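Listed next as structure tokens is one chain, alone, in the form predicted alone.
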Amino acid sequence: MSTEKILSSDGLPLEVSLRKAERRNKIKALLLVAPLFFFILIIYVFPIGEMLFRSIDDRKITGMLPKTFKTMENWDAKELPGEPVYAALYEDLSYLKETKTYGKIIARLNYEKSGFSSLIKKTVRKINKFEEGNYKEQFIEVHKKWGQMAYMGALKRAAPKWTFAKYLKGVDLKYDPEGEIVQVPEDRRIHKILWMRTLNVALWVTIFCFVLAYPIAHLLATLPMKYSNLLMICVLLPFWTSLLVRTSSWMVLLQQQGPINDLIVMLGIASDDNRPELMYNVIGTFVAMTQILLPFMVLPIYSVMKTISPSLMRAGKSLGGTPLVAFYKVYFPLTVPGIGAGCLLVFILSIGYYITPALVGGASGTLISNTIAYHMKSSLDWAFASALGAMLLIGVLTVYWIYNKLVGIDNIKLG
């Protein structure tokens, strides 16, 4: 029998030749998908990377005032630190002023306690007298609020470089003195009540956009292609259209003096003098998001909806059903993929909804997106917002593993 191995073209073993072909292959599939995977990475992965460690991040203010929080590691905080720690607290104040960068620590320390910034600016002012020793008198002398427990404790809790003090402050919750979790002051539990406003909007307007959604897909599905398309011209408009103007028509047609409380007192439903209250508040809220969202609820029901064939429901008349019997037994059955694809999206959608709360809502209906885009911009608290941020991302994902264990991920379809 001949052992001679057969060559290709290129004089090369034919196994060996293979096996180059297959690398070239790889490799080509690989430049082919790496432009896509860079831009996942740069666009998605590190930005939410960046907000989970935001989140958790709080070395700035450790690395500013070193020996104090070392100081502080053997102190129980049962009662007021002794003698080292002040000190400690002396010499970082005093190197923070020599280098102009105790302002840093400010903004940090009074989102811990309110009350820390004319404290730390007023003993830095005034630092530079301290005599030698006895450094807790006079710091206490002074400002009082070193003499207090609340102020050293709050400055205990921002020793630890990684804390999830934010994320507890997102469900209304902080850390104690003594390093329990306790519930905040109750005229300051105001995040339950954006998260549960959050959740009820989206799955209202979730709602209502199935309610219309339903059947306009069904119409579009069915009526002859000429008219079909003109239709769906008038579906795909609002895309055509920037999502500030849309949202502005909406409180010009809202307002107290608008077109649709007009029609109101016109219709008599309600007296001039008494006009309903459609803008500022939830009702704005869910009338301007629906309209926004519809159209991600018509386009997947009616792709599903277009592949379904007539034909079935004239048999499931044929067979003795009525009218309302096919529908509820044959056809809906089937368009249920795109309901949950609709769904799914609207919802998502809308529970990250900002600009349109913000300008319809009012202060009833501001939602939990708000409340970041605020702390992002105005009080410049970016951990809190990369928490709330964190917290919401979490949410939209159990939401969907929620769906997938109910319904299942394979039923969504887009067509």
Given for the second form:
Amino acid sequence: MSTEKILSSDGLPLEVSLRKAERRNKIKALLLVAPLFFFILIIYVFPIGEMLFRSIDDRKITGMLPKTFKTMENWDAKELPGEPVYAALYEDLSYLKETKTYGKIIARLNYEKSGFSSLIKKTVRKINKFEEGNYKEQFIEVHKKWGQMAYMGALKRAAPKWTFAKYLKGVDLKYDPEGEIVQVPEDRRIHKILWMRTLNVALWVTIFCFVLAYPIAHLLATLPMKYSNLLMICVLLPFWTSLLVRTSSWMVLLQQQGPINDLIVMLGIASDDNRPELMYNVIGTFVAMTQILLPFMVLPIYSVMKTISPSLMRAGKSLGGTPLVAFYKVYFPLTVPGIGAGCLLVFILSIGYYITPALVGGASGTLISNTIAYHMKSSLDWAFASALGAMLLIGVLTVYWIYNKLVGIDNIKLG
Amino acid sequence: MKKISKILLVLSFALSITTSAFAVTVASWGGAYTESQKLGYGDPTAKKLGIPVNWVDYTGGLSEIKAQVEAGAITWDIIDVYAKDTIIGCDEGIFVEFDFDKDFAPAPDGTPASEDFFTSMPSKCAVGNILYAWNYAYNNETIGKKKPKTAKDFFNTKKFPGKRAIYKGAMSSIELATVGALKVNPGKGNGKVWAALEKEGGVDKAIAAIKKLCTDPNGGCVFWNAGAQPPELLANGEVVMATGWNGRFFNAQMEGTPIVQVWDGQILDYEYFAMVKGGPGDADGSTMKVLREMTSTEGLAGSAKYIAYAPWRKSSIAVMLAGEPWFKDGKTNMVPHMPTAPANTKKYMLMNPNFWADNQDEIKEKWEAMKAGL
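Just the form predicted alone so far, so send over the form predicted in complex with its partner chain.
Then the entire complex follows, led off by the chain already shown.
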């Protein structure tokens, strides 16, 4: 065999010239992808990353009460701290008052323990009148809360720069003064309930959507064009209507004096003075959310069914299967990629839903995303909101992972 | 990373700017309320000063303005906020602190602004614009012969069986429970109700009273979200009584719905303007000029032409009295519909924003836990 190198027309070895051409193509390809890549980086990865970062970042307050936290390091949090801690607190607060920046610690400390807001304000108002020495007594004189372990312990808990406390709070746990993880008092355990409720709603809505969507998709795929187009418009029309309009229409339909109840009374299923409650409970949530999310289930299943040749079912039957067996053995497995896509889509969308449940779900309409919205907008506890958001994200990724293990993510088809 | 995300926020806000240069932008709640502000004092002020006043809608809370401030791209000059938001915003350094009597116009008779306003401000960053009431109402046609008259009647399911609509949050609901079920006398805006709530177990008792009402087979609750819902729920017979905002009930009455409002134990609550530090019109003083004009005696009286919320200034009420019938339809006397009218303030509470700034998170958790157990 000749070892002589093959040269290309411009005199370079073929290998080199090939590599060159390949590299050029690679750069071209990268350049083509670059806009999308940067778009995703800038619009999704950075802002979401920055937001999630807030859930563990607690450096702001650490920097604002440096002396207090330093002296607190030696305090075992078993009983009230001694004079040095209060003296340091006095120095820190005086400085914050001078620079007029004490407002920033108020909100942060009030998240830790309700009542800190007025406590700090009252103290700061009177701090100029403090005399030197005996700070502990003076603090407690301004407000008896300074002499309570609940407040001093909360102050110590705010010291670390990085904290997972928000994640613990998301599952109704907290650090006690000794630093052990314990459950919050029973009348405040709400987040676990909300998590379970959110999962429950998402699961049932997905099931209802699947049960309703499968026959519709089948009809869409098998009817003659003339009828299937009409049906398709019926599926898509609500899709193009505003979410709020659809939710309020359901409120009109489902109310106790509404048309559906009128019909039930007319048919004699229930008496007029004992009309069933179809709204302001989970029934309302399930009905309205199923209708709103139905197209997300119909469309992927339909587009997969469309590609299944009708001759396959015929073949199944001619090989001796009853229609049921042919459906079960041949048709259904072929639609699984569409079902997977639809279920994943509906489940993920409904896990983050909150306007519809809040409007038609009554007392049961508060889901975890309502709480996120509340902490984003109302209490401004963005750290907790982003911790809950991160937990929701992890939940969704887990579902995705389970799906990948069970069905395989390559086996998903949107069309 | 922080810097890049800042630039991003700036970019996204730059794209969302809808205001023209040199105009003063006011963010408010939208709907009939913003309409009353725009027609009542926004447009007259713009005309008088030659500074355009733009109105944008927002859904409350400080998250948007906080994001604008953190990004260094502030587009709003003035925000219409709740009392507790003026406190939080002032603490966070988002809002400008006022020198009240210097910054705001005295009454026509020379009374300084601080005395002309109904009561003192919850923070140095607030100037009041309207007072509204959380009261309750019933449907006159479905209630039967006996009519509810007091806050206690709201909790009396024997005399008035049927479902009640209450606000989805704890705010206003636990106050009403304290007066109506736990029988604390609110007097004329004395602080007893919040003192009772601040006592050990006070909030728990109030929440338990609501739970009792909601689980009562003769009672039951529907929780409302949006201000438009209570009159709706009453009109179509879903509930026999509903708490709500007096302006919404008034509007429904004007449209002919047979609703009657009960003022006993109403919670008088406030809306404020706050001025954003470093907003577009802050440096050249145009925001301050606009704010001074809008909160003048004439300005505040103007908005009551269009909605049943009371102006903050006592002198504005005098202007309205002199100009009756003040409502835009030209035949309805407005002063009796004001939440501050003598007949409506025989027994009332004054909203305590400091209580809510202190305790809102803890109470919210307890409240939601109660709702979850219904």
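Here, rigid core means the biggest group of C-alpha atoms that superpose within 1.5 Å across both forms. These numbers were taken from a predicted model, which means no experiment stands behind them. Positions refer to the first chain, counted from 1.
Remark: with the core as the superposition reference, the CA shift of N25 between these two forms reaches 2 Å or more.
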